[in-house]
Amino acid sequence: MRLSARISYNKQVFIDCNKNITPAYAVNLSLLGLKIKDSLPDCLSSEIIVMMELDQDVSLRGRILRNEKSEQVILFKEDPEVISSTVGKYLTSKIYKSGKCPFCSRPIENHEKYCRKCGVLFDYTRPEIVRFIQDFKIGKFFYDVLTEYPDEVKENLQDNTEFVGVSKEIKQVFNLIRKYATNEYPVLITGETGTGKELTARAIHERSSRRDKPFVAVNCAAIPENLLESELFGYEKGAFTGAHKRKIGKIEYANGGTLFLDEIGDMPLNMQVKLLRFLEDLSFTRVGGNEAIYADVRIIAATNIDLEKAVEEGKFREDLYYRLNVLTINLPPLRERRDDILVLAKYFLNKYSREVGKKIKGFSKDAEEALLSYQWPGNVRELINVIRKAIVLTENSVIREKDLDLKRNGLGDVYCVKTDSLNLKENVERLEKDLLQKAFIRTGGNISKMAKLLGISRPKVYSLIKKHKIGEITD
């Protein structure tokens, strides 16, 4: 993956090697590095500066080396300052004298300081930039980046993104992401609570051709059965008792843009079939209405059961599923891609840090490795909850393991009684607590998913959720 532009180049240049100066035909020029046309085997692997033409004359030092195609390339070996004020600048100002993205020659508007198609930067006269770039390709760039530049990255990262990683199955994530933003057939994401299925559906959205038209989220199992229908295709004045004025559904206020389901093995059958006919051609009526209304929309959808076998058990409608699931992305855990714990877990602490106005420098030894070492079953969603719950524990300068509170806060620990008492009120209330506690971050606060998992009634939910004060909920 290439992180700096490569331009077009085409000019002789002059190699100090071992204090011999031979001449050198250059082919293209990048952030990193300068590929050349003619075989210096002389060369190959040592310190050499190459003296070229620029804005400027410069020298630069560097080293000859092969890339995959056995090409000759030399890799500049200089500081970020030099290289932003030199290879940099001529690279900045080359690309917006072009007028269009050198990755995917979308025209630059506005003197725009990224491409709003692929998201990559075209200004790279800032030393911070080069260093990032450099460093992402030993892979420790956001151990450096968020430490040393925080509001270079606050710029350049979206207030709320979670969707951030190193390890080789995100990567896999964000490659699918932009494959599938070119076209506009459907796309299921699939994958547990917390994992960022709706992050997916907008990182999608941002890149393909509809970024400048609505992004629509609905989540499926929130909504009420009753409503869900008015919800999505709207209705017309006196379709029911209360309808007092037309109301536009989800589906046609995303025309032209993303209509993302979230949830959609929780939808009722019946909604599937109508969900199923909107499918087949677009059109949709509003409830009480006749007028056949057509809505040129993408359909994202994402669940966290297994819809296969929702399909076996007559739960999910087979023709439905196979309309919806024309491309995927399974989203992995949290505990299946444990490179990204640190890096996450840093992200989250700076960003939420200053957010209560907290200098905090990082973890201590034993923080990172009770973060490894936990099992995530809440995956990002459930980290977010315990960094920021650590940050406001804390008193001093970096998160200990005891601020995490990681071995109280997991589902997956076993309930024992930790106390010598052997009163059953007090142990049955203290089980109550635990497990409410669980179903919440599980489920994110949605009742109904809590009162199935429970195995008890909504009203008993709310009742118990205000008897142990347990967080904010989403109905």
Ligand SMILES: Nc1ncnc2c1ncn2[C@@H]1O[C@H](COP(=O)(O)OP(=O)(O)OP(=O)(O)O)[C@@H](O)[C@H]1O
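Under this definition, the rigid core comprises the largest set of C-alpha atoms superposing within 1.5 Å between the forms. Model, not experiment: these values are computed from the prediction. Positions refer to the first chain, counted from 1. What changes on going to the form predicted in complex with the ligand:
Comparing the forms between these two forms on their rigid core, the Cα displacement of Val216 stays under 2 Å. Relative to the superposed core, Ser85 shifts its CA atom by 2 Å or more between these two forms. Superposition on the rigid core between these two forms places the CA atom of Cys104 2 Å or more away from its counterpart.
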The other form holds:
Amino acid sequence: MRLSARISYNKQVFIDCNKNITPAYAVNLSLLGLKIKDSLPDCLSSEIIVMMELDQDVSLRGRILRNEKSEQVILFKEDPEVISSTVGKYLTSKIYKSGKCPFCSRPIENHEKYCRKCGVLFDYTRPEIVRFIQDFKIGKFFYDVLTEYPDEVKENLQDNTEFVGVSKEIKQVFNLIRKYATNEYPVLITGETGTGKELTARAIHERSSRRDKPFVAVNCAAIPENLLESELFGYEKGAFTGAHKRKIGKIEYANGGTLFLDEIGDMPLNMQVKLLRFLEDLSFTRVGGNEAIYADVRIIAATNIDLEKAVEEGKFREDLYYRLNVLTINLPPLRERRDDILVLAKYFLNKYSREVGKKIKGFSKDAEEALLSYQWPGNVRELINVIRKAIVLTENSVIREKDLDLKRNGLGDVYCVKTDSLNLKENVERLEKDLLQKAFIRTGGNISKMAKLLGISRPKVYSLIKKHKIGEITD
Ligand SMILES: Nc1ncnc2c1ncn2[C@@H]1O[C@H](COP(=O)(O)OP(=O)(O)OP(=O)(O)O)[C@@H](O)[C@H]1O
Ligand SMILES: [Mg+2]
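Output block for the form predicted in complex with the ligand, input the form predicted alone:
After this comes the whole thing, all chains and molecules, with the earlier chain placed first.
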């Protein structure tokens, strides 16, 4: 079995065998050959020529591999240079046009060269790739492809080395950060714990014209209610017992820069009134003072609670909500941008293993699989903690699943039933396909290993791959 994408071709081809030309109907086409519906000519020569239509008419040398009632197959006998510029080019354009990985169905973004989920290559226009596939060193193939395109994985690091991500969702966030950085309106950042709200606020500040001025963060949930006012606005000497000298508040510190109000949803109602007043004209008085002070700050606020609901429940002032909710960024949880998981994991592995002076090459397949199927309730922060712990625990040069010590949440997403259908057959079919794809991803497409994992024979793996059309390009 040689794994390359194939496509339903369904066109007539002509087979030239010693100048006898026979038409035949080809059902599908891959880099390696054609599957034919009609029985093939009894050809004595070991070489035939197949004439077929791709983007243009081509003639390719081949040989009849199988000519049985159940299956007729023609193998191409051309050099990789010829195959890549004909069939390879055709398949590649079809893959990109279909918009998803033919093996694991993950959406393809921006003409990426290989699938970030299962490692399969999409671009068959290069002879060396065709040679790999012809040699069928599938393990080598995946390895070479992944080591050949390490830059792809780093593509989003260029702008800001701290902010990593390749998913469609995080790219939208990057876009908003760039847009919002150029104006002065307040920004409201929402998202679950650990999704990168503070990182986003800093990224906006660093790209704004205020970047040379301070970025001051105040955690509204961590400061006791009675201290929050003086923390924000400062106080005058003698304002209260213990106020021995004047103290400048965070707002004044942030003058010219950005004030980041973290966990704004937890700000007490009386402070919300005072903040709103400040936002009216950016002036305030220190606690115990009379002098009106003006501070030129841009406000970025963040919360992990549903502010709209808090407004409904009377816990958050509606007028403040509208004041802050001018420009918004919602950071999706990590489980909703799975394309970022391995990229982030590799980034943190690299960063933190260097920190402790350990040389760790990467993750084993089962570790990658575990990282991908985990739900990450604590998001990126949890991922960081898991990786740091694994770096300490591992005694190997790769991180394995058991080093990750992940709490398995049920049996993973594979086993969930589509709630809108309880049809047993439909769900069993879906489960079968899901498990097959998972095994494919985990083993990098190694049929023997897949058979072992799935507990079935190799022929059964082949037949299931065929049945579920794994690797078949669909429009
Ligand atoms: N895309 C990312 N790339 C690199 N590091 C990230 C990314 N997202 C988050 N982090 C890191 O994850 C950690 C948590 O991020 P951050 O503190 O910004 O999250 P948060 O949403 O403010 O969390 P919380 O709600 O718990 O305060 C930080 O160390 C941050 O640097
Ligand atoms: Mg935070």
